[in-house]
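First, one chain by itself in structure tokens, the form predicted alone.
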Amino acid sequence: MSALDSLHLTAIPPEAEALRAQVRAFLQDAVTRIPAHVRARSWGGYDSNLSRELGQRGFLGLTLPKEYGGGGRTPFDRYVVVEEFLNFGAPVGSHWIAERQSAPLILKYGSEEQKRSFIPAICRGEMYFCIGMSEPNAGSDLASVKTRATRNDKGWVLNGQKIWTTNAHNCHCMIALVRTSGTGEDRQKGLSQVIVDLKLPGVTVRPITDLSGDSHFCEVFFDNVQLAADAVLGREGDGWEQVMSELAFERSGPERLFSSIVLFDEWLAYVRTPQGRTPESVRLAGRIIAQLAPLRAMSVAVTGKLARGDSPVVEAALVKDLGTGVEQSIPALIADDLFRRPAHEVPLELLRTLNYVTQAAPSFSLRGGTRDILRGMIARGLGLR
């Protein structure tokens, strides 16, 4: 049986859907006054006050155990909450990675001390993590990691560099994939994950300004950074397996479909007006929704597998690859529609939102795994490699 045979039509349980009204009521008051071109940044947006508020209301760490400050609920509950965050364009970037994948990773592989040190603070929206995977000159070849942690009498000494690290300049810690034994030729062997306090001496974080003018990507340099002996997450040498598990968390959520959703909603609001409605725009709206609807169903099906305790690595890669394709097509299709109209008839805020999403869209198929990497995984899942 192929791994892809398991994406059955799955319904979100009523008890999870019941959360939607609570989240919407809060976000309606907290977010909707923010201009659309700012809300379009959503999980790239930084608002530590909002993150703390979400933590206090129990909207973070929903799937984590109550003994570590979580909600003890199901992946479906988290799916509903995240979907509402994205649909409203809530600026959730500060806690996003910590809550989505760092905390589940620590829960799965961490020591008891690591769980109690980090997970409750993440659930409160007070501690933020970034991911240290990509390195210069490595492209998508994650196994070519050169950053190295070497044992000494105090623990580990870390040297090397990471790049394209989202939000590192605002984070407290990084979970970095590093080499703890062997050489670069050993590929997946000898890799481990370490938790790095980004305020330690020897750590330098340098933001990179992107095409849109934002600076949420960073370079991170490690120059003889002294880590404690317990900085290793999980078992030394199991880093590759752990990273693959982490990436399944990253690729399986609704964020891989909805990066352009604020723009789409803003454009739909214009198309619903007498001056914005044309036969062509109505057909385009139907065309986009017809692509989003089955992708959302696939994403919910992946969530169903997570709820059953499976690890849907291949299925998540499939949804991510197809989802980012649709996300990238939305600004191009909307631009084609708007630029056929007299410029003075199109709302300025809609154009500003289109401008931002158009500039950000090329990154949609890079973050969380490039298209080529994902398609290789899908081919392997289908038995074609």
Second form
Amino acid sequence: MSALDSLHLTAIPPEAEALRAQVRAFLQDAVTRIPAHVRARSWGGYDSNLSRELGQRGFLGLTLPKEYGGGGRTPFDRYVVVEEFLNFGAPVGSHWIAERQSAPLILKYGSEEQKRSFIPAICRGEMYFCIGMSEPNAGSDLASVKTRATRNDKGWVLNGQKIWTTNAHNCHCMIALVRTSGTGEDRQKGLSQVIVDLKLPGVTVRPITDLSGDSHFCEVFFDNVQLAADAVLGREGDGWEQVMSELAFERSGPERLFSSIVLFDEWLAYVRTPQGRTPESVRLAGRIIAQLAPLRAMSVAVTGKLARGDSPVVEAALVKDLGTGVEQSIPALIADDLFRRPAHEVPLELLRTLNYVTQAAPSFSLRGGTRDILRGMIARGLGLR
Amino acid sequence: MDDLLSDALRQLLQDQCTPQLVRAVESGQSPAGLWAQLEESGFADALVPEDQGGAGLALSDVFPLLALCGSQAVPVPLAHTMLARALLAQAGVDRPQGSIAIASVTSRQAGGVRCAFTSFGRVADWVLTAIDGATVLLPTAQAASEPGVFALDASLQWTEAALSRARQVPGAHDLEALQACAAAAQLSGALMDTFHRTLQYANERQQFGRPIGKFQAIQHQLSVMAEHAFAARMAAQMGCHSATAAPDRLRVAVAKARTSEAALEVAGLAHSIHGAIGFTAEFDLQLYTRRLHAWRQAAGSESYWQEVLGEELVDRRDGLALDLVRATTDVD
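Let's compare: the form predicted alone is above, so bring in the form predicted in complex with its partner chain.
Starting with the chain above, the whole complex follows.
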């Protein structure tokens, strides 16, 4: 319980807050003309030109050391910038995973050569990574991964399959969790992380179309892919521990509260019109804000723990489970509000945005760990397991 | 400093404000003995400036004390009195001995005034309220009192004559926000205590040969309780975030809306996990879950404060929703 008891109202330092005006000025110019139903894709939206421009302006890799092209700043600085990306619905998906978790992971576990070859390009918004964790029979049960790297005289030979790999078709590299020794029965033992160049012979990437018609995630097949000896990230056999630390980067951020915020703001613009304003919609706006505000304060508190060098795994799970629930409730509540009105009153762009977010919403509590797994982690943090 | 203060109040309450005493006061026994102990401790003057005999703390500093009033089911309006005495001190009005409940006027009749269902109205010595925009302090001893719905509440009515003798408090004051701030802070304490009690019970109660907390279904219910209890505590902290003794109305709106919403969820899950024993008068759980419902209803339910927030958000003619979220969550 001590972990959760230390979630206190936390100040964002003024140095970090000072970045907000800069990034907002840029986004107002670069993003607001994109239609809301496209901006609603947010960190699922792909625009490599925007990513490069953000890199040039120093908005990427803020927490990474300057010697590798980063900003040498704190997690609060990144929090402010990312919060603005999400609230504007900037299509930041191209660099998202590389910047959020691959680069910090390489910084923490990688060799000097790996750091120098990948991190500066990630900070420039030019190199994109995907995460090879899930497999057809290893999603939530990640310890049962079967994709295997076997040693040979040139390094490692990779065989197997990954699935639900977000953005693999647009990425340069994957950091994959693979078995390097033992069998599937050994569970967490014998797993390693390897960096796979997705252009290597033997790699096949096949996008999977989701129910909204988008192709965000992919199947990736490895057929005798020859990796160099230095493809292993960190220590061979330490893959499980590394993956668990990587997931902590992924679960606490503002992306777990604001996935529906473009829809909310678009709906709010309608509620602010004379024909859109009803007593029920005013109250609903307040109901959603009263959910989002404490969540944001919790997310900032978790950022404070990261800034102090803690690893707030249980707190992050709590924020993610609560936050994704709120994100998912927003399209449902807005649909209920809009469809108690005469249909002709409601702007088409708002309905398009609602439709997209409604369809995307199930993924909010799947990506980064399902609801049930997170509740199990919270229960462990409470001493129940 | 926060820890020292709250440790001291917790110790005092654990000694003096036992579940037996809470039950006795709820059954009609006078709380005068408990109040005398609290008065002597000085906590009621925590927000009063030092040059007026108080501890000179800010509202942010006393959040843990206000929350303790909830987590220890304190059957007197200590939280209200702290806020009311700060207001009186700031208005330059002599502070009376005794406890003060803060209430809203619900009707005027025959020149008199009625405050229906006043929180702690049955046990308070004074009531701070506003009549036609003017803040006044009224003695409960001069009121006609009817029992309220919750054991410690009462509907209080003063005659025109009593009203004319009321102590006037100059200045404009948002008593509604003060009431809601106190209720939210007490709710956050009661929510956390309800959660911890339920967690402990799940670790102790054996069924099918093991503690019920080992069952995944119970674990997930407790995880959801934790989420609500911690979000509500964060919201209540936001409601008490102020460098002065007075809260900010928008932050209070978030605090009361979120804690009230959590009250319903947490009370429901606590009873579900406790089974039939938690439903008995003898078991202490009810001291807290009855308060969760009473304080959810007090000083405006979640819908009331959601409307306050919604109007603020919609009346801002443009700008991101994020900016209202920031206005209620950002601290220096």
